[in-house]
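Only one chain comes next, encoded as structure tokens, the form predicted on its own.
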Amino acid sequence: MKKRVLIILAILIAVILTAAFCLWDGYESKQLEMPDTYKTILNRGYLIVGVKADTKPFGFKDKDGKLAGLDVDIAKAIAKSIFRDENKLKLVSVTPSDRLIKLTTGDVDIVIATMTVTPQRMDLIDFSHSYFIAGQTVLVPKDSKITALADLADENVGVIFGTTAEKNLRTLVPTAKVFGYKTYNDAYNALKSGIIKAITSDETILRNYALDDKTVRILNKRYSKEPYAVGVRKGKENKELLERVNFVIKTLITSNSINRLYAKWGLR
């Protein structure tokens, strides 16, 4: 009889301990859940967006020193959709080499910075619907004998750190001598001083250098397709924010507003 009582007590203790463990595990899991990003933005009262400051006409500083461009206008459209006020927005300058870091560490809520959707980046972050399709080309001095991508073989060629141009260049012209720069202006100055013979990047970016400086030109042929999209952190806590961003992009496209923005910034 005594042995039977001890067995029953042992079973009861095991059940109680199991229940307690389950309750604690559930509590701990709940505590570890990340706060919903969209609700955090609403409570904060403004959206934080990473944009470029040296990539005209997408993200650049205008004559008054304010950030402007297509990417900035899209950021304003998203802020307006969330708050009904496009000014409830904080813009943070990012570069190709730090934009993913600032996004994943939470310095910014989203990134809109001429960022091409690639499988490698999709492993790190989520992307919205594409809002622009670019193509890569080459910027060279006007009197350069370079007329095609193949002519970059064994030449010093500039790329911007963190862009897809470097990977594409190494794949398509493996003998090219790649010089990496932090900003487009750094690469442009290296081209002008003769350190490099060409710059490879998106046509929409390089074209502005050719328009402002008649001593350089871009090659006519495009050798890649670069879909730009908004970058959002991974995780279920960012799902609602990504849905809101996709809603805005889709609305801009279906209402033809995106084409008006393209025309505004000389992209069509």
Given for the second form:
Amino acid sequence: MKKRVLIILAILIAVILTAAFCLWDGYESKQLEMPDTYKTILNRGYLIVGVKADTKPFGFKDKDGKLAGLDVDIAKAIAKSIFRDENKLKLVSVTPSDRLIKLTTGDVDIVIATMTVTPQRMDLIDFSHSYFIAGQTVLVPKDSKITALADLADENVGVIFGTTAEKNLRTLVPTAKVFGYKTYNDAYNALKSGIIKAITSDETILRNYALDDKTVRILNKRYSKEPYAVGVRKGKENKELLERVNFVIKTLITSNSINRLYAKWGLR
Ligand code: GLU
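And the form predicted in complex with glutamic acid (GLU), for comparison with the form predicted on its own?
Zooming out: every chain and molecule, the one shown earlier first.
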């Protein structure tokens, strides 16, 4: 008799524990489940994109103070694909040092900001198909003796914090004295005032300084390959958004619209 009571008691405890475990498990997975980003964007009614504000011709302020450029046009194409209206878009300006944080913390849905795909960045975020390939070079005063990367040894060289050029310079010319700046204009002003002897970054970006100012020039050689792509947060809740971004980029490429955009912005 006593034995039977003990068995019933044991079964009862097992049932209670299993039920408690199931309830807790369900609660936990509900807590971890993130809302789908694509649906959040649809409900919100507009897409939020991080773009550059000082990087001609990709993301910069035009004469009316509005953000414009190739990256902005790609953002518009994505908004149009989602909402059939390219103006359902909020642009947030980002820099190389804050664009990953703004993306991963959810300040923006995606980042389109002259951002190179690198293995280190791929550990943190996902990338779309690439929409442009740039290469690094060096901007120097017109009369500078610097003709190659090796000439930067022991010189004061400006980079933009958080860029691939910052990393490459430290690896390729370890004796260069690296001066980091938050924006391109800060680096350019330092070059003009002689604090630094050169700036290294993507040719597509530096070239515009040489076009606007005949007292500076860029070197002919490219020191790296920089495939630009759209940054999307990792995780299955961002899968549908990434697919939509990839669909838009593929369509821009296969319809040749991307070449029209390159021509519009003087690229190639
Ligand atoms: N493409 C380079 C990078 O991703 C430079 C970009 C930039 O200055 O925005 O680091």
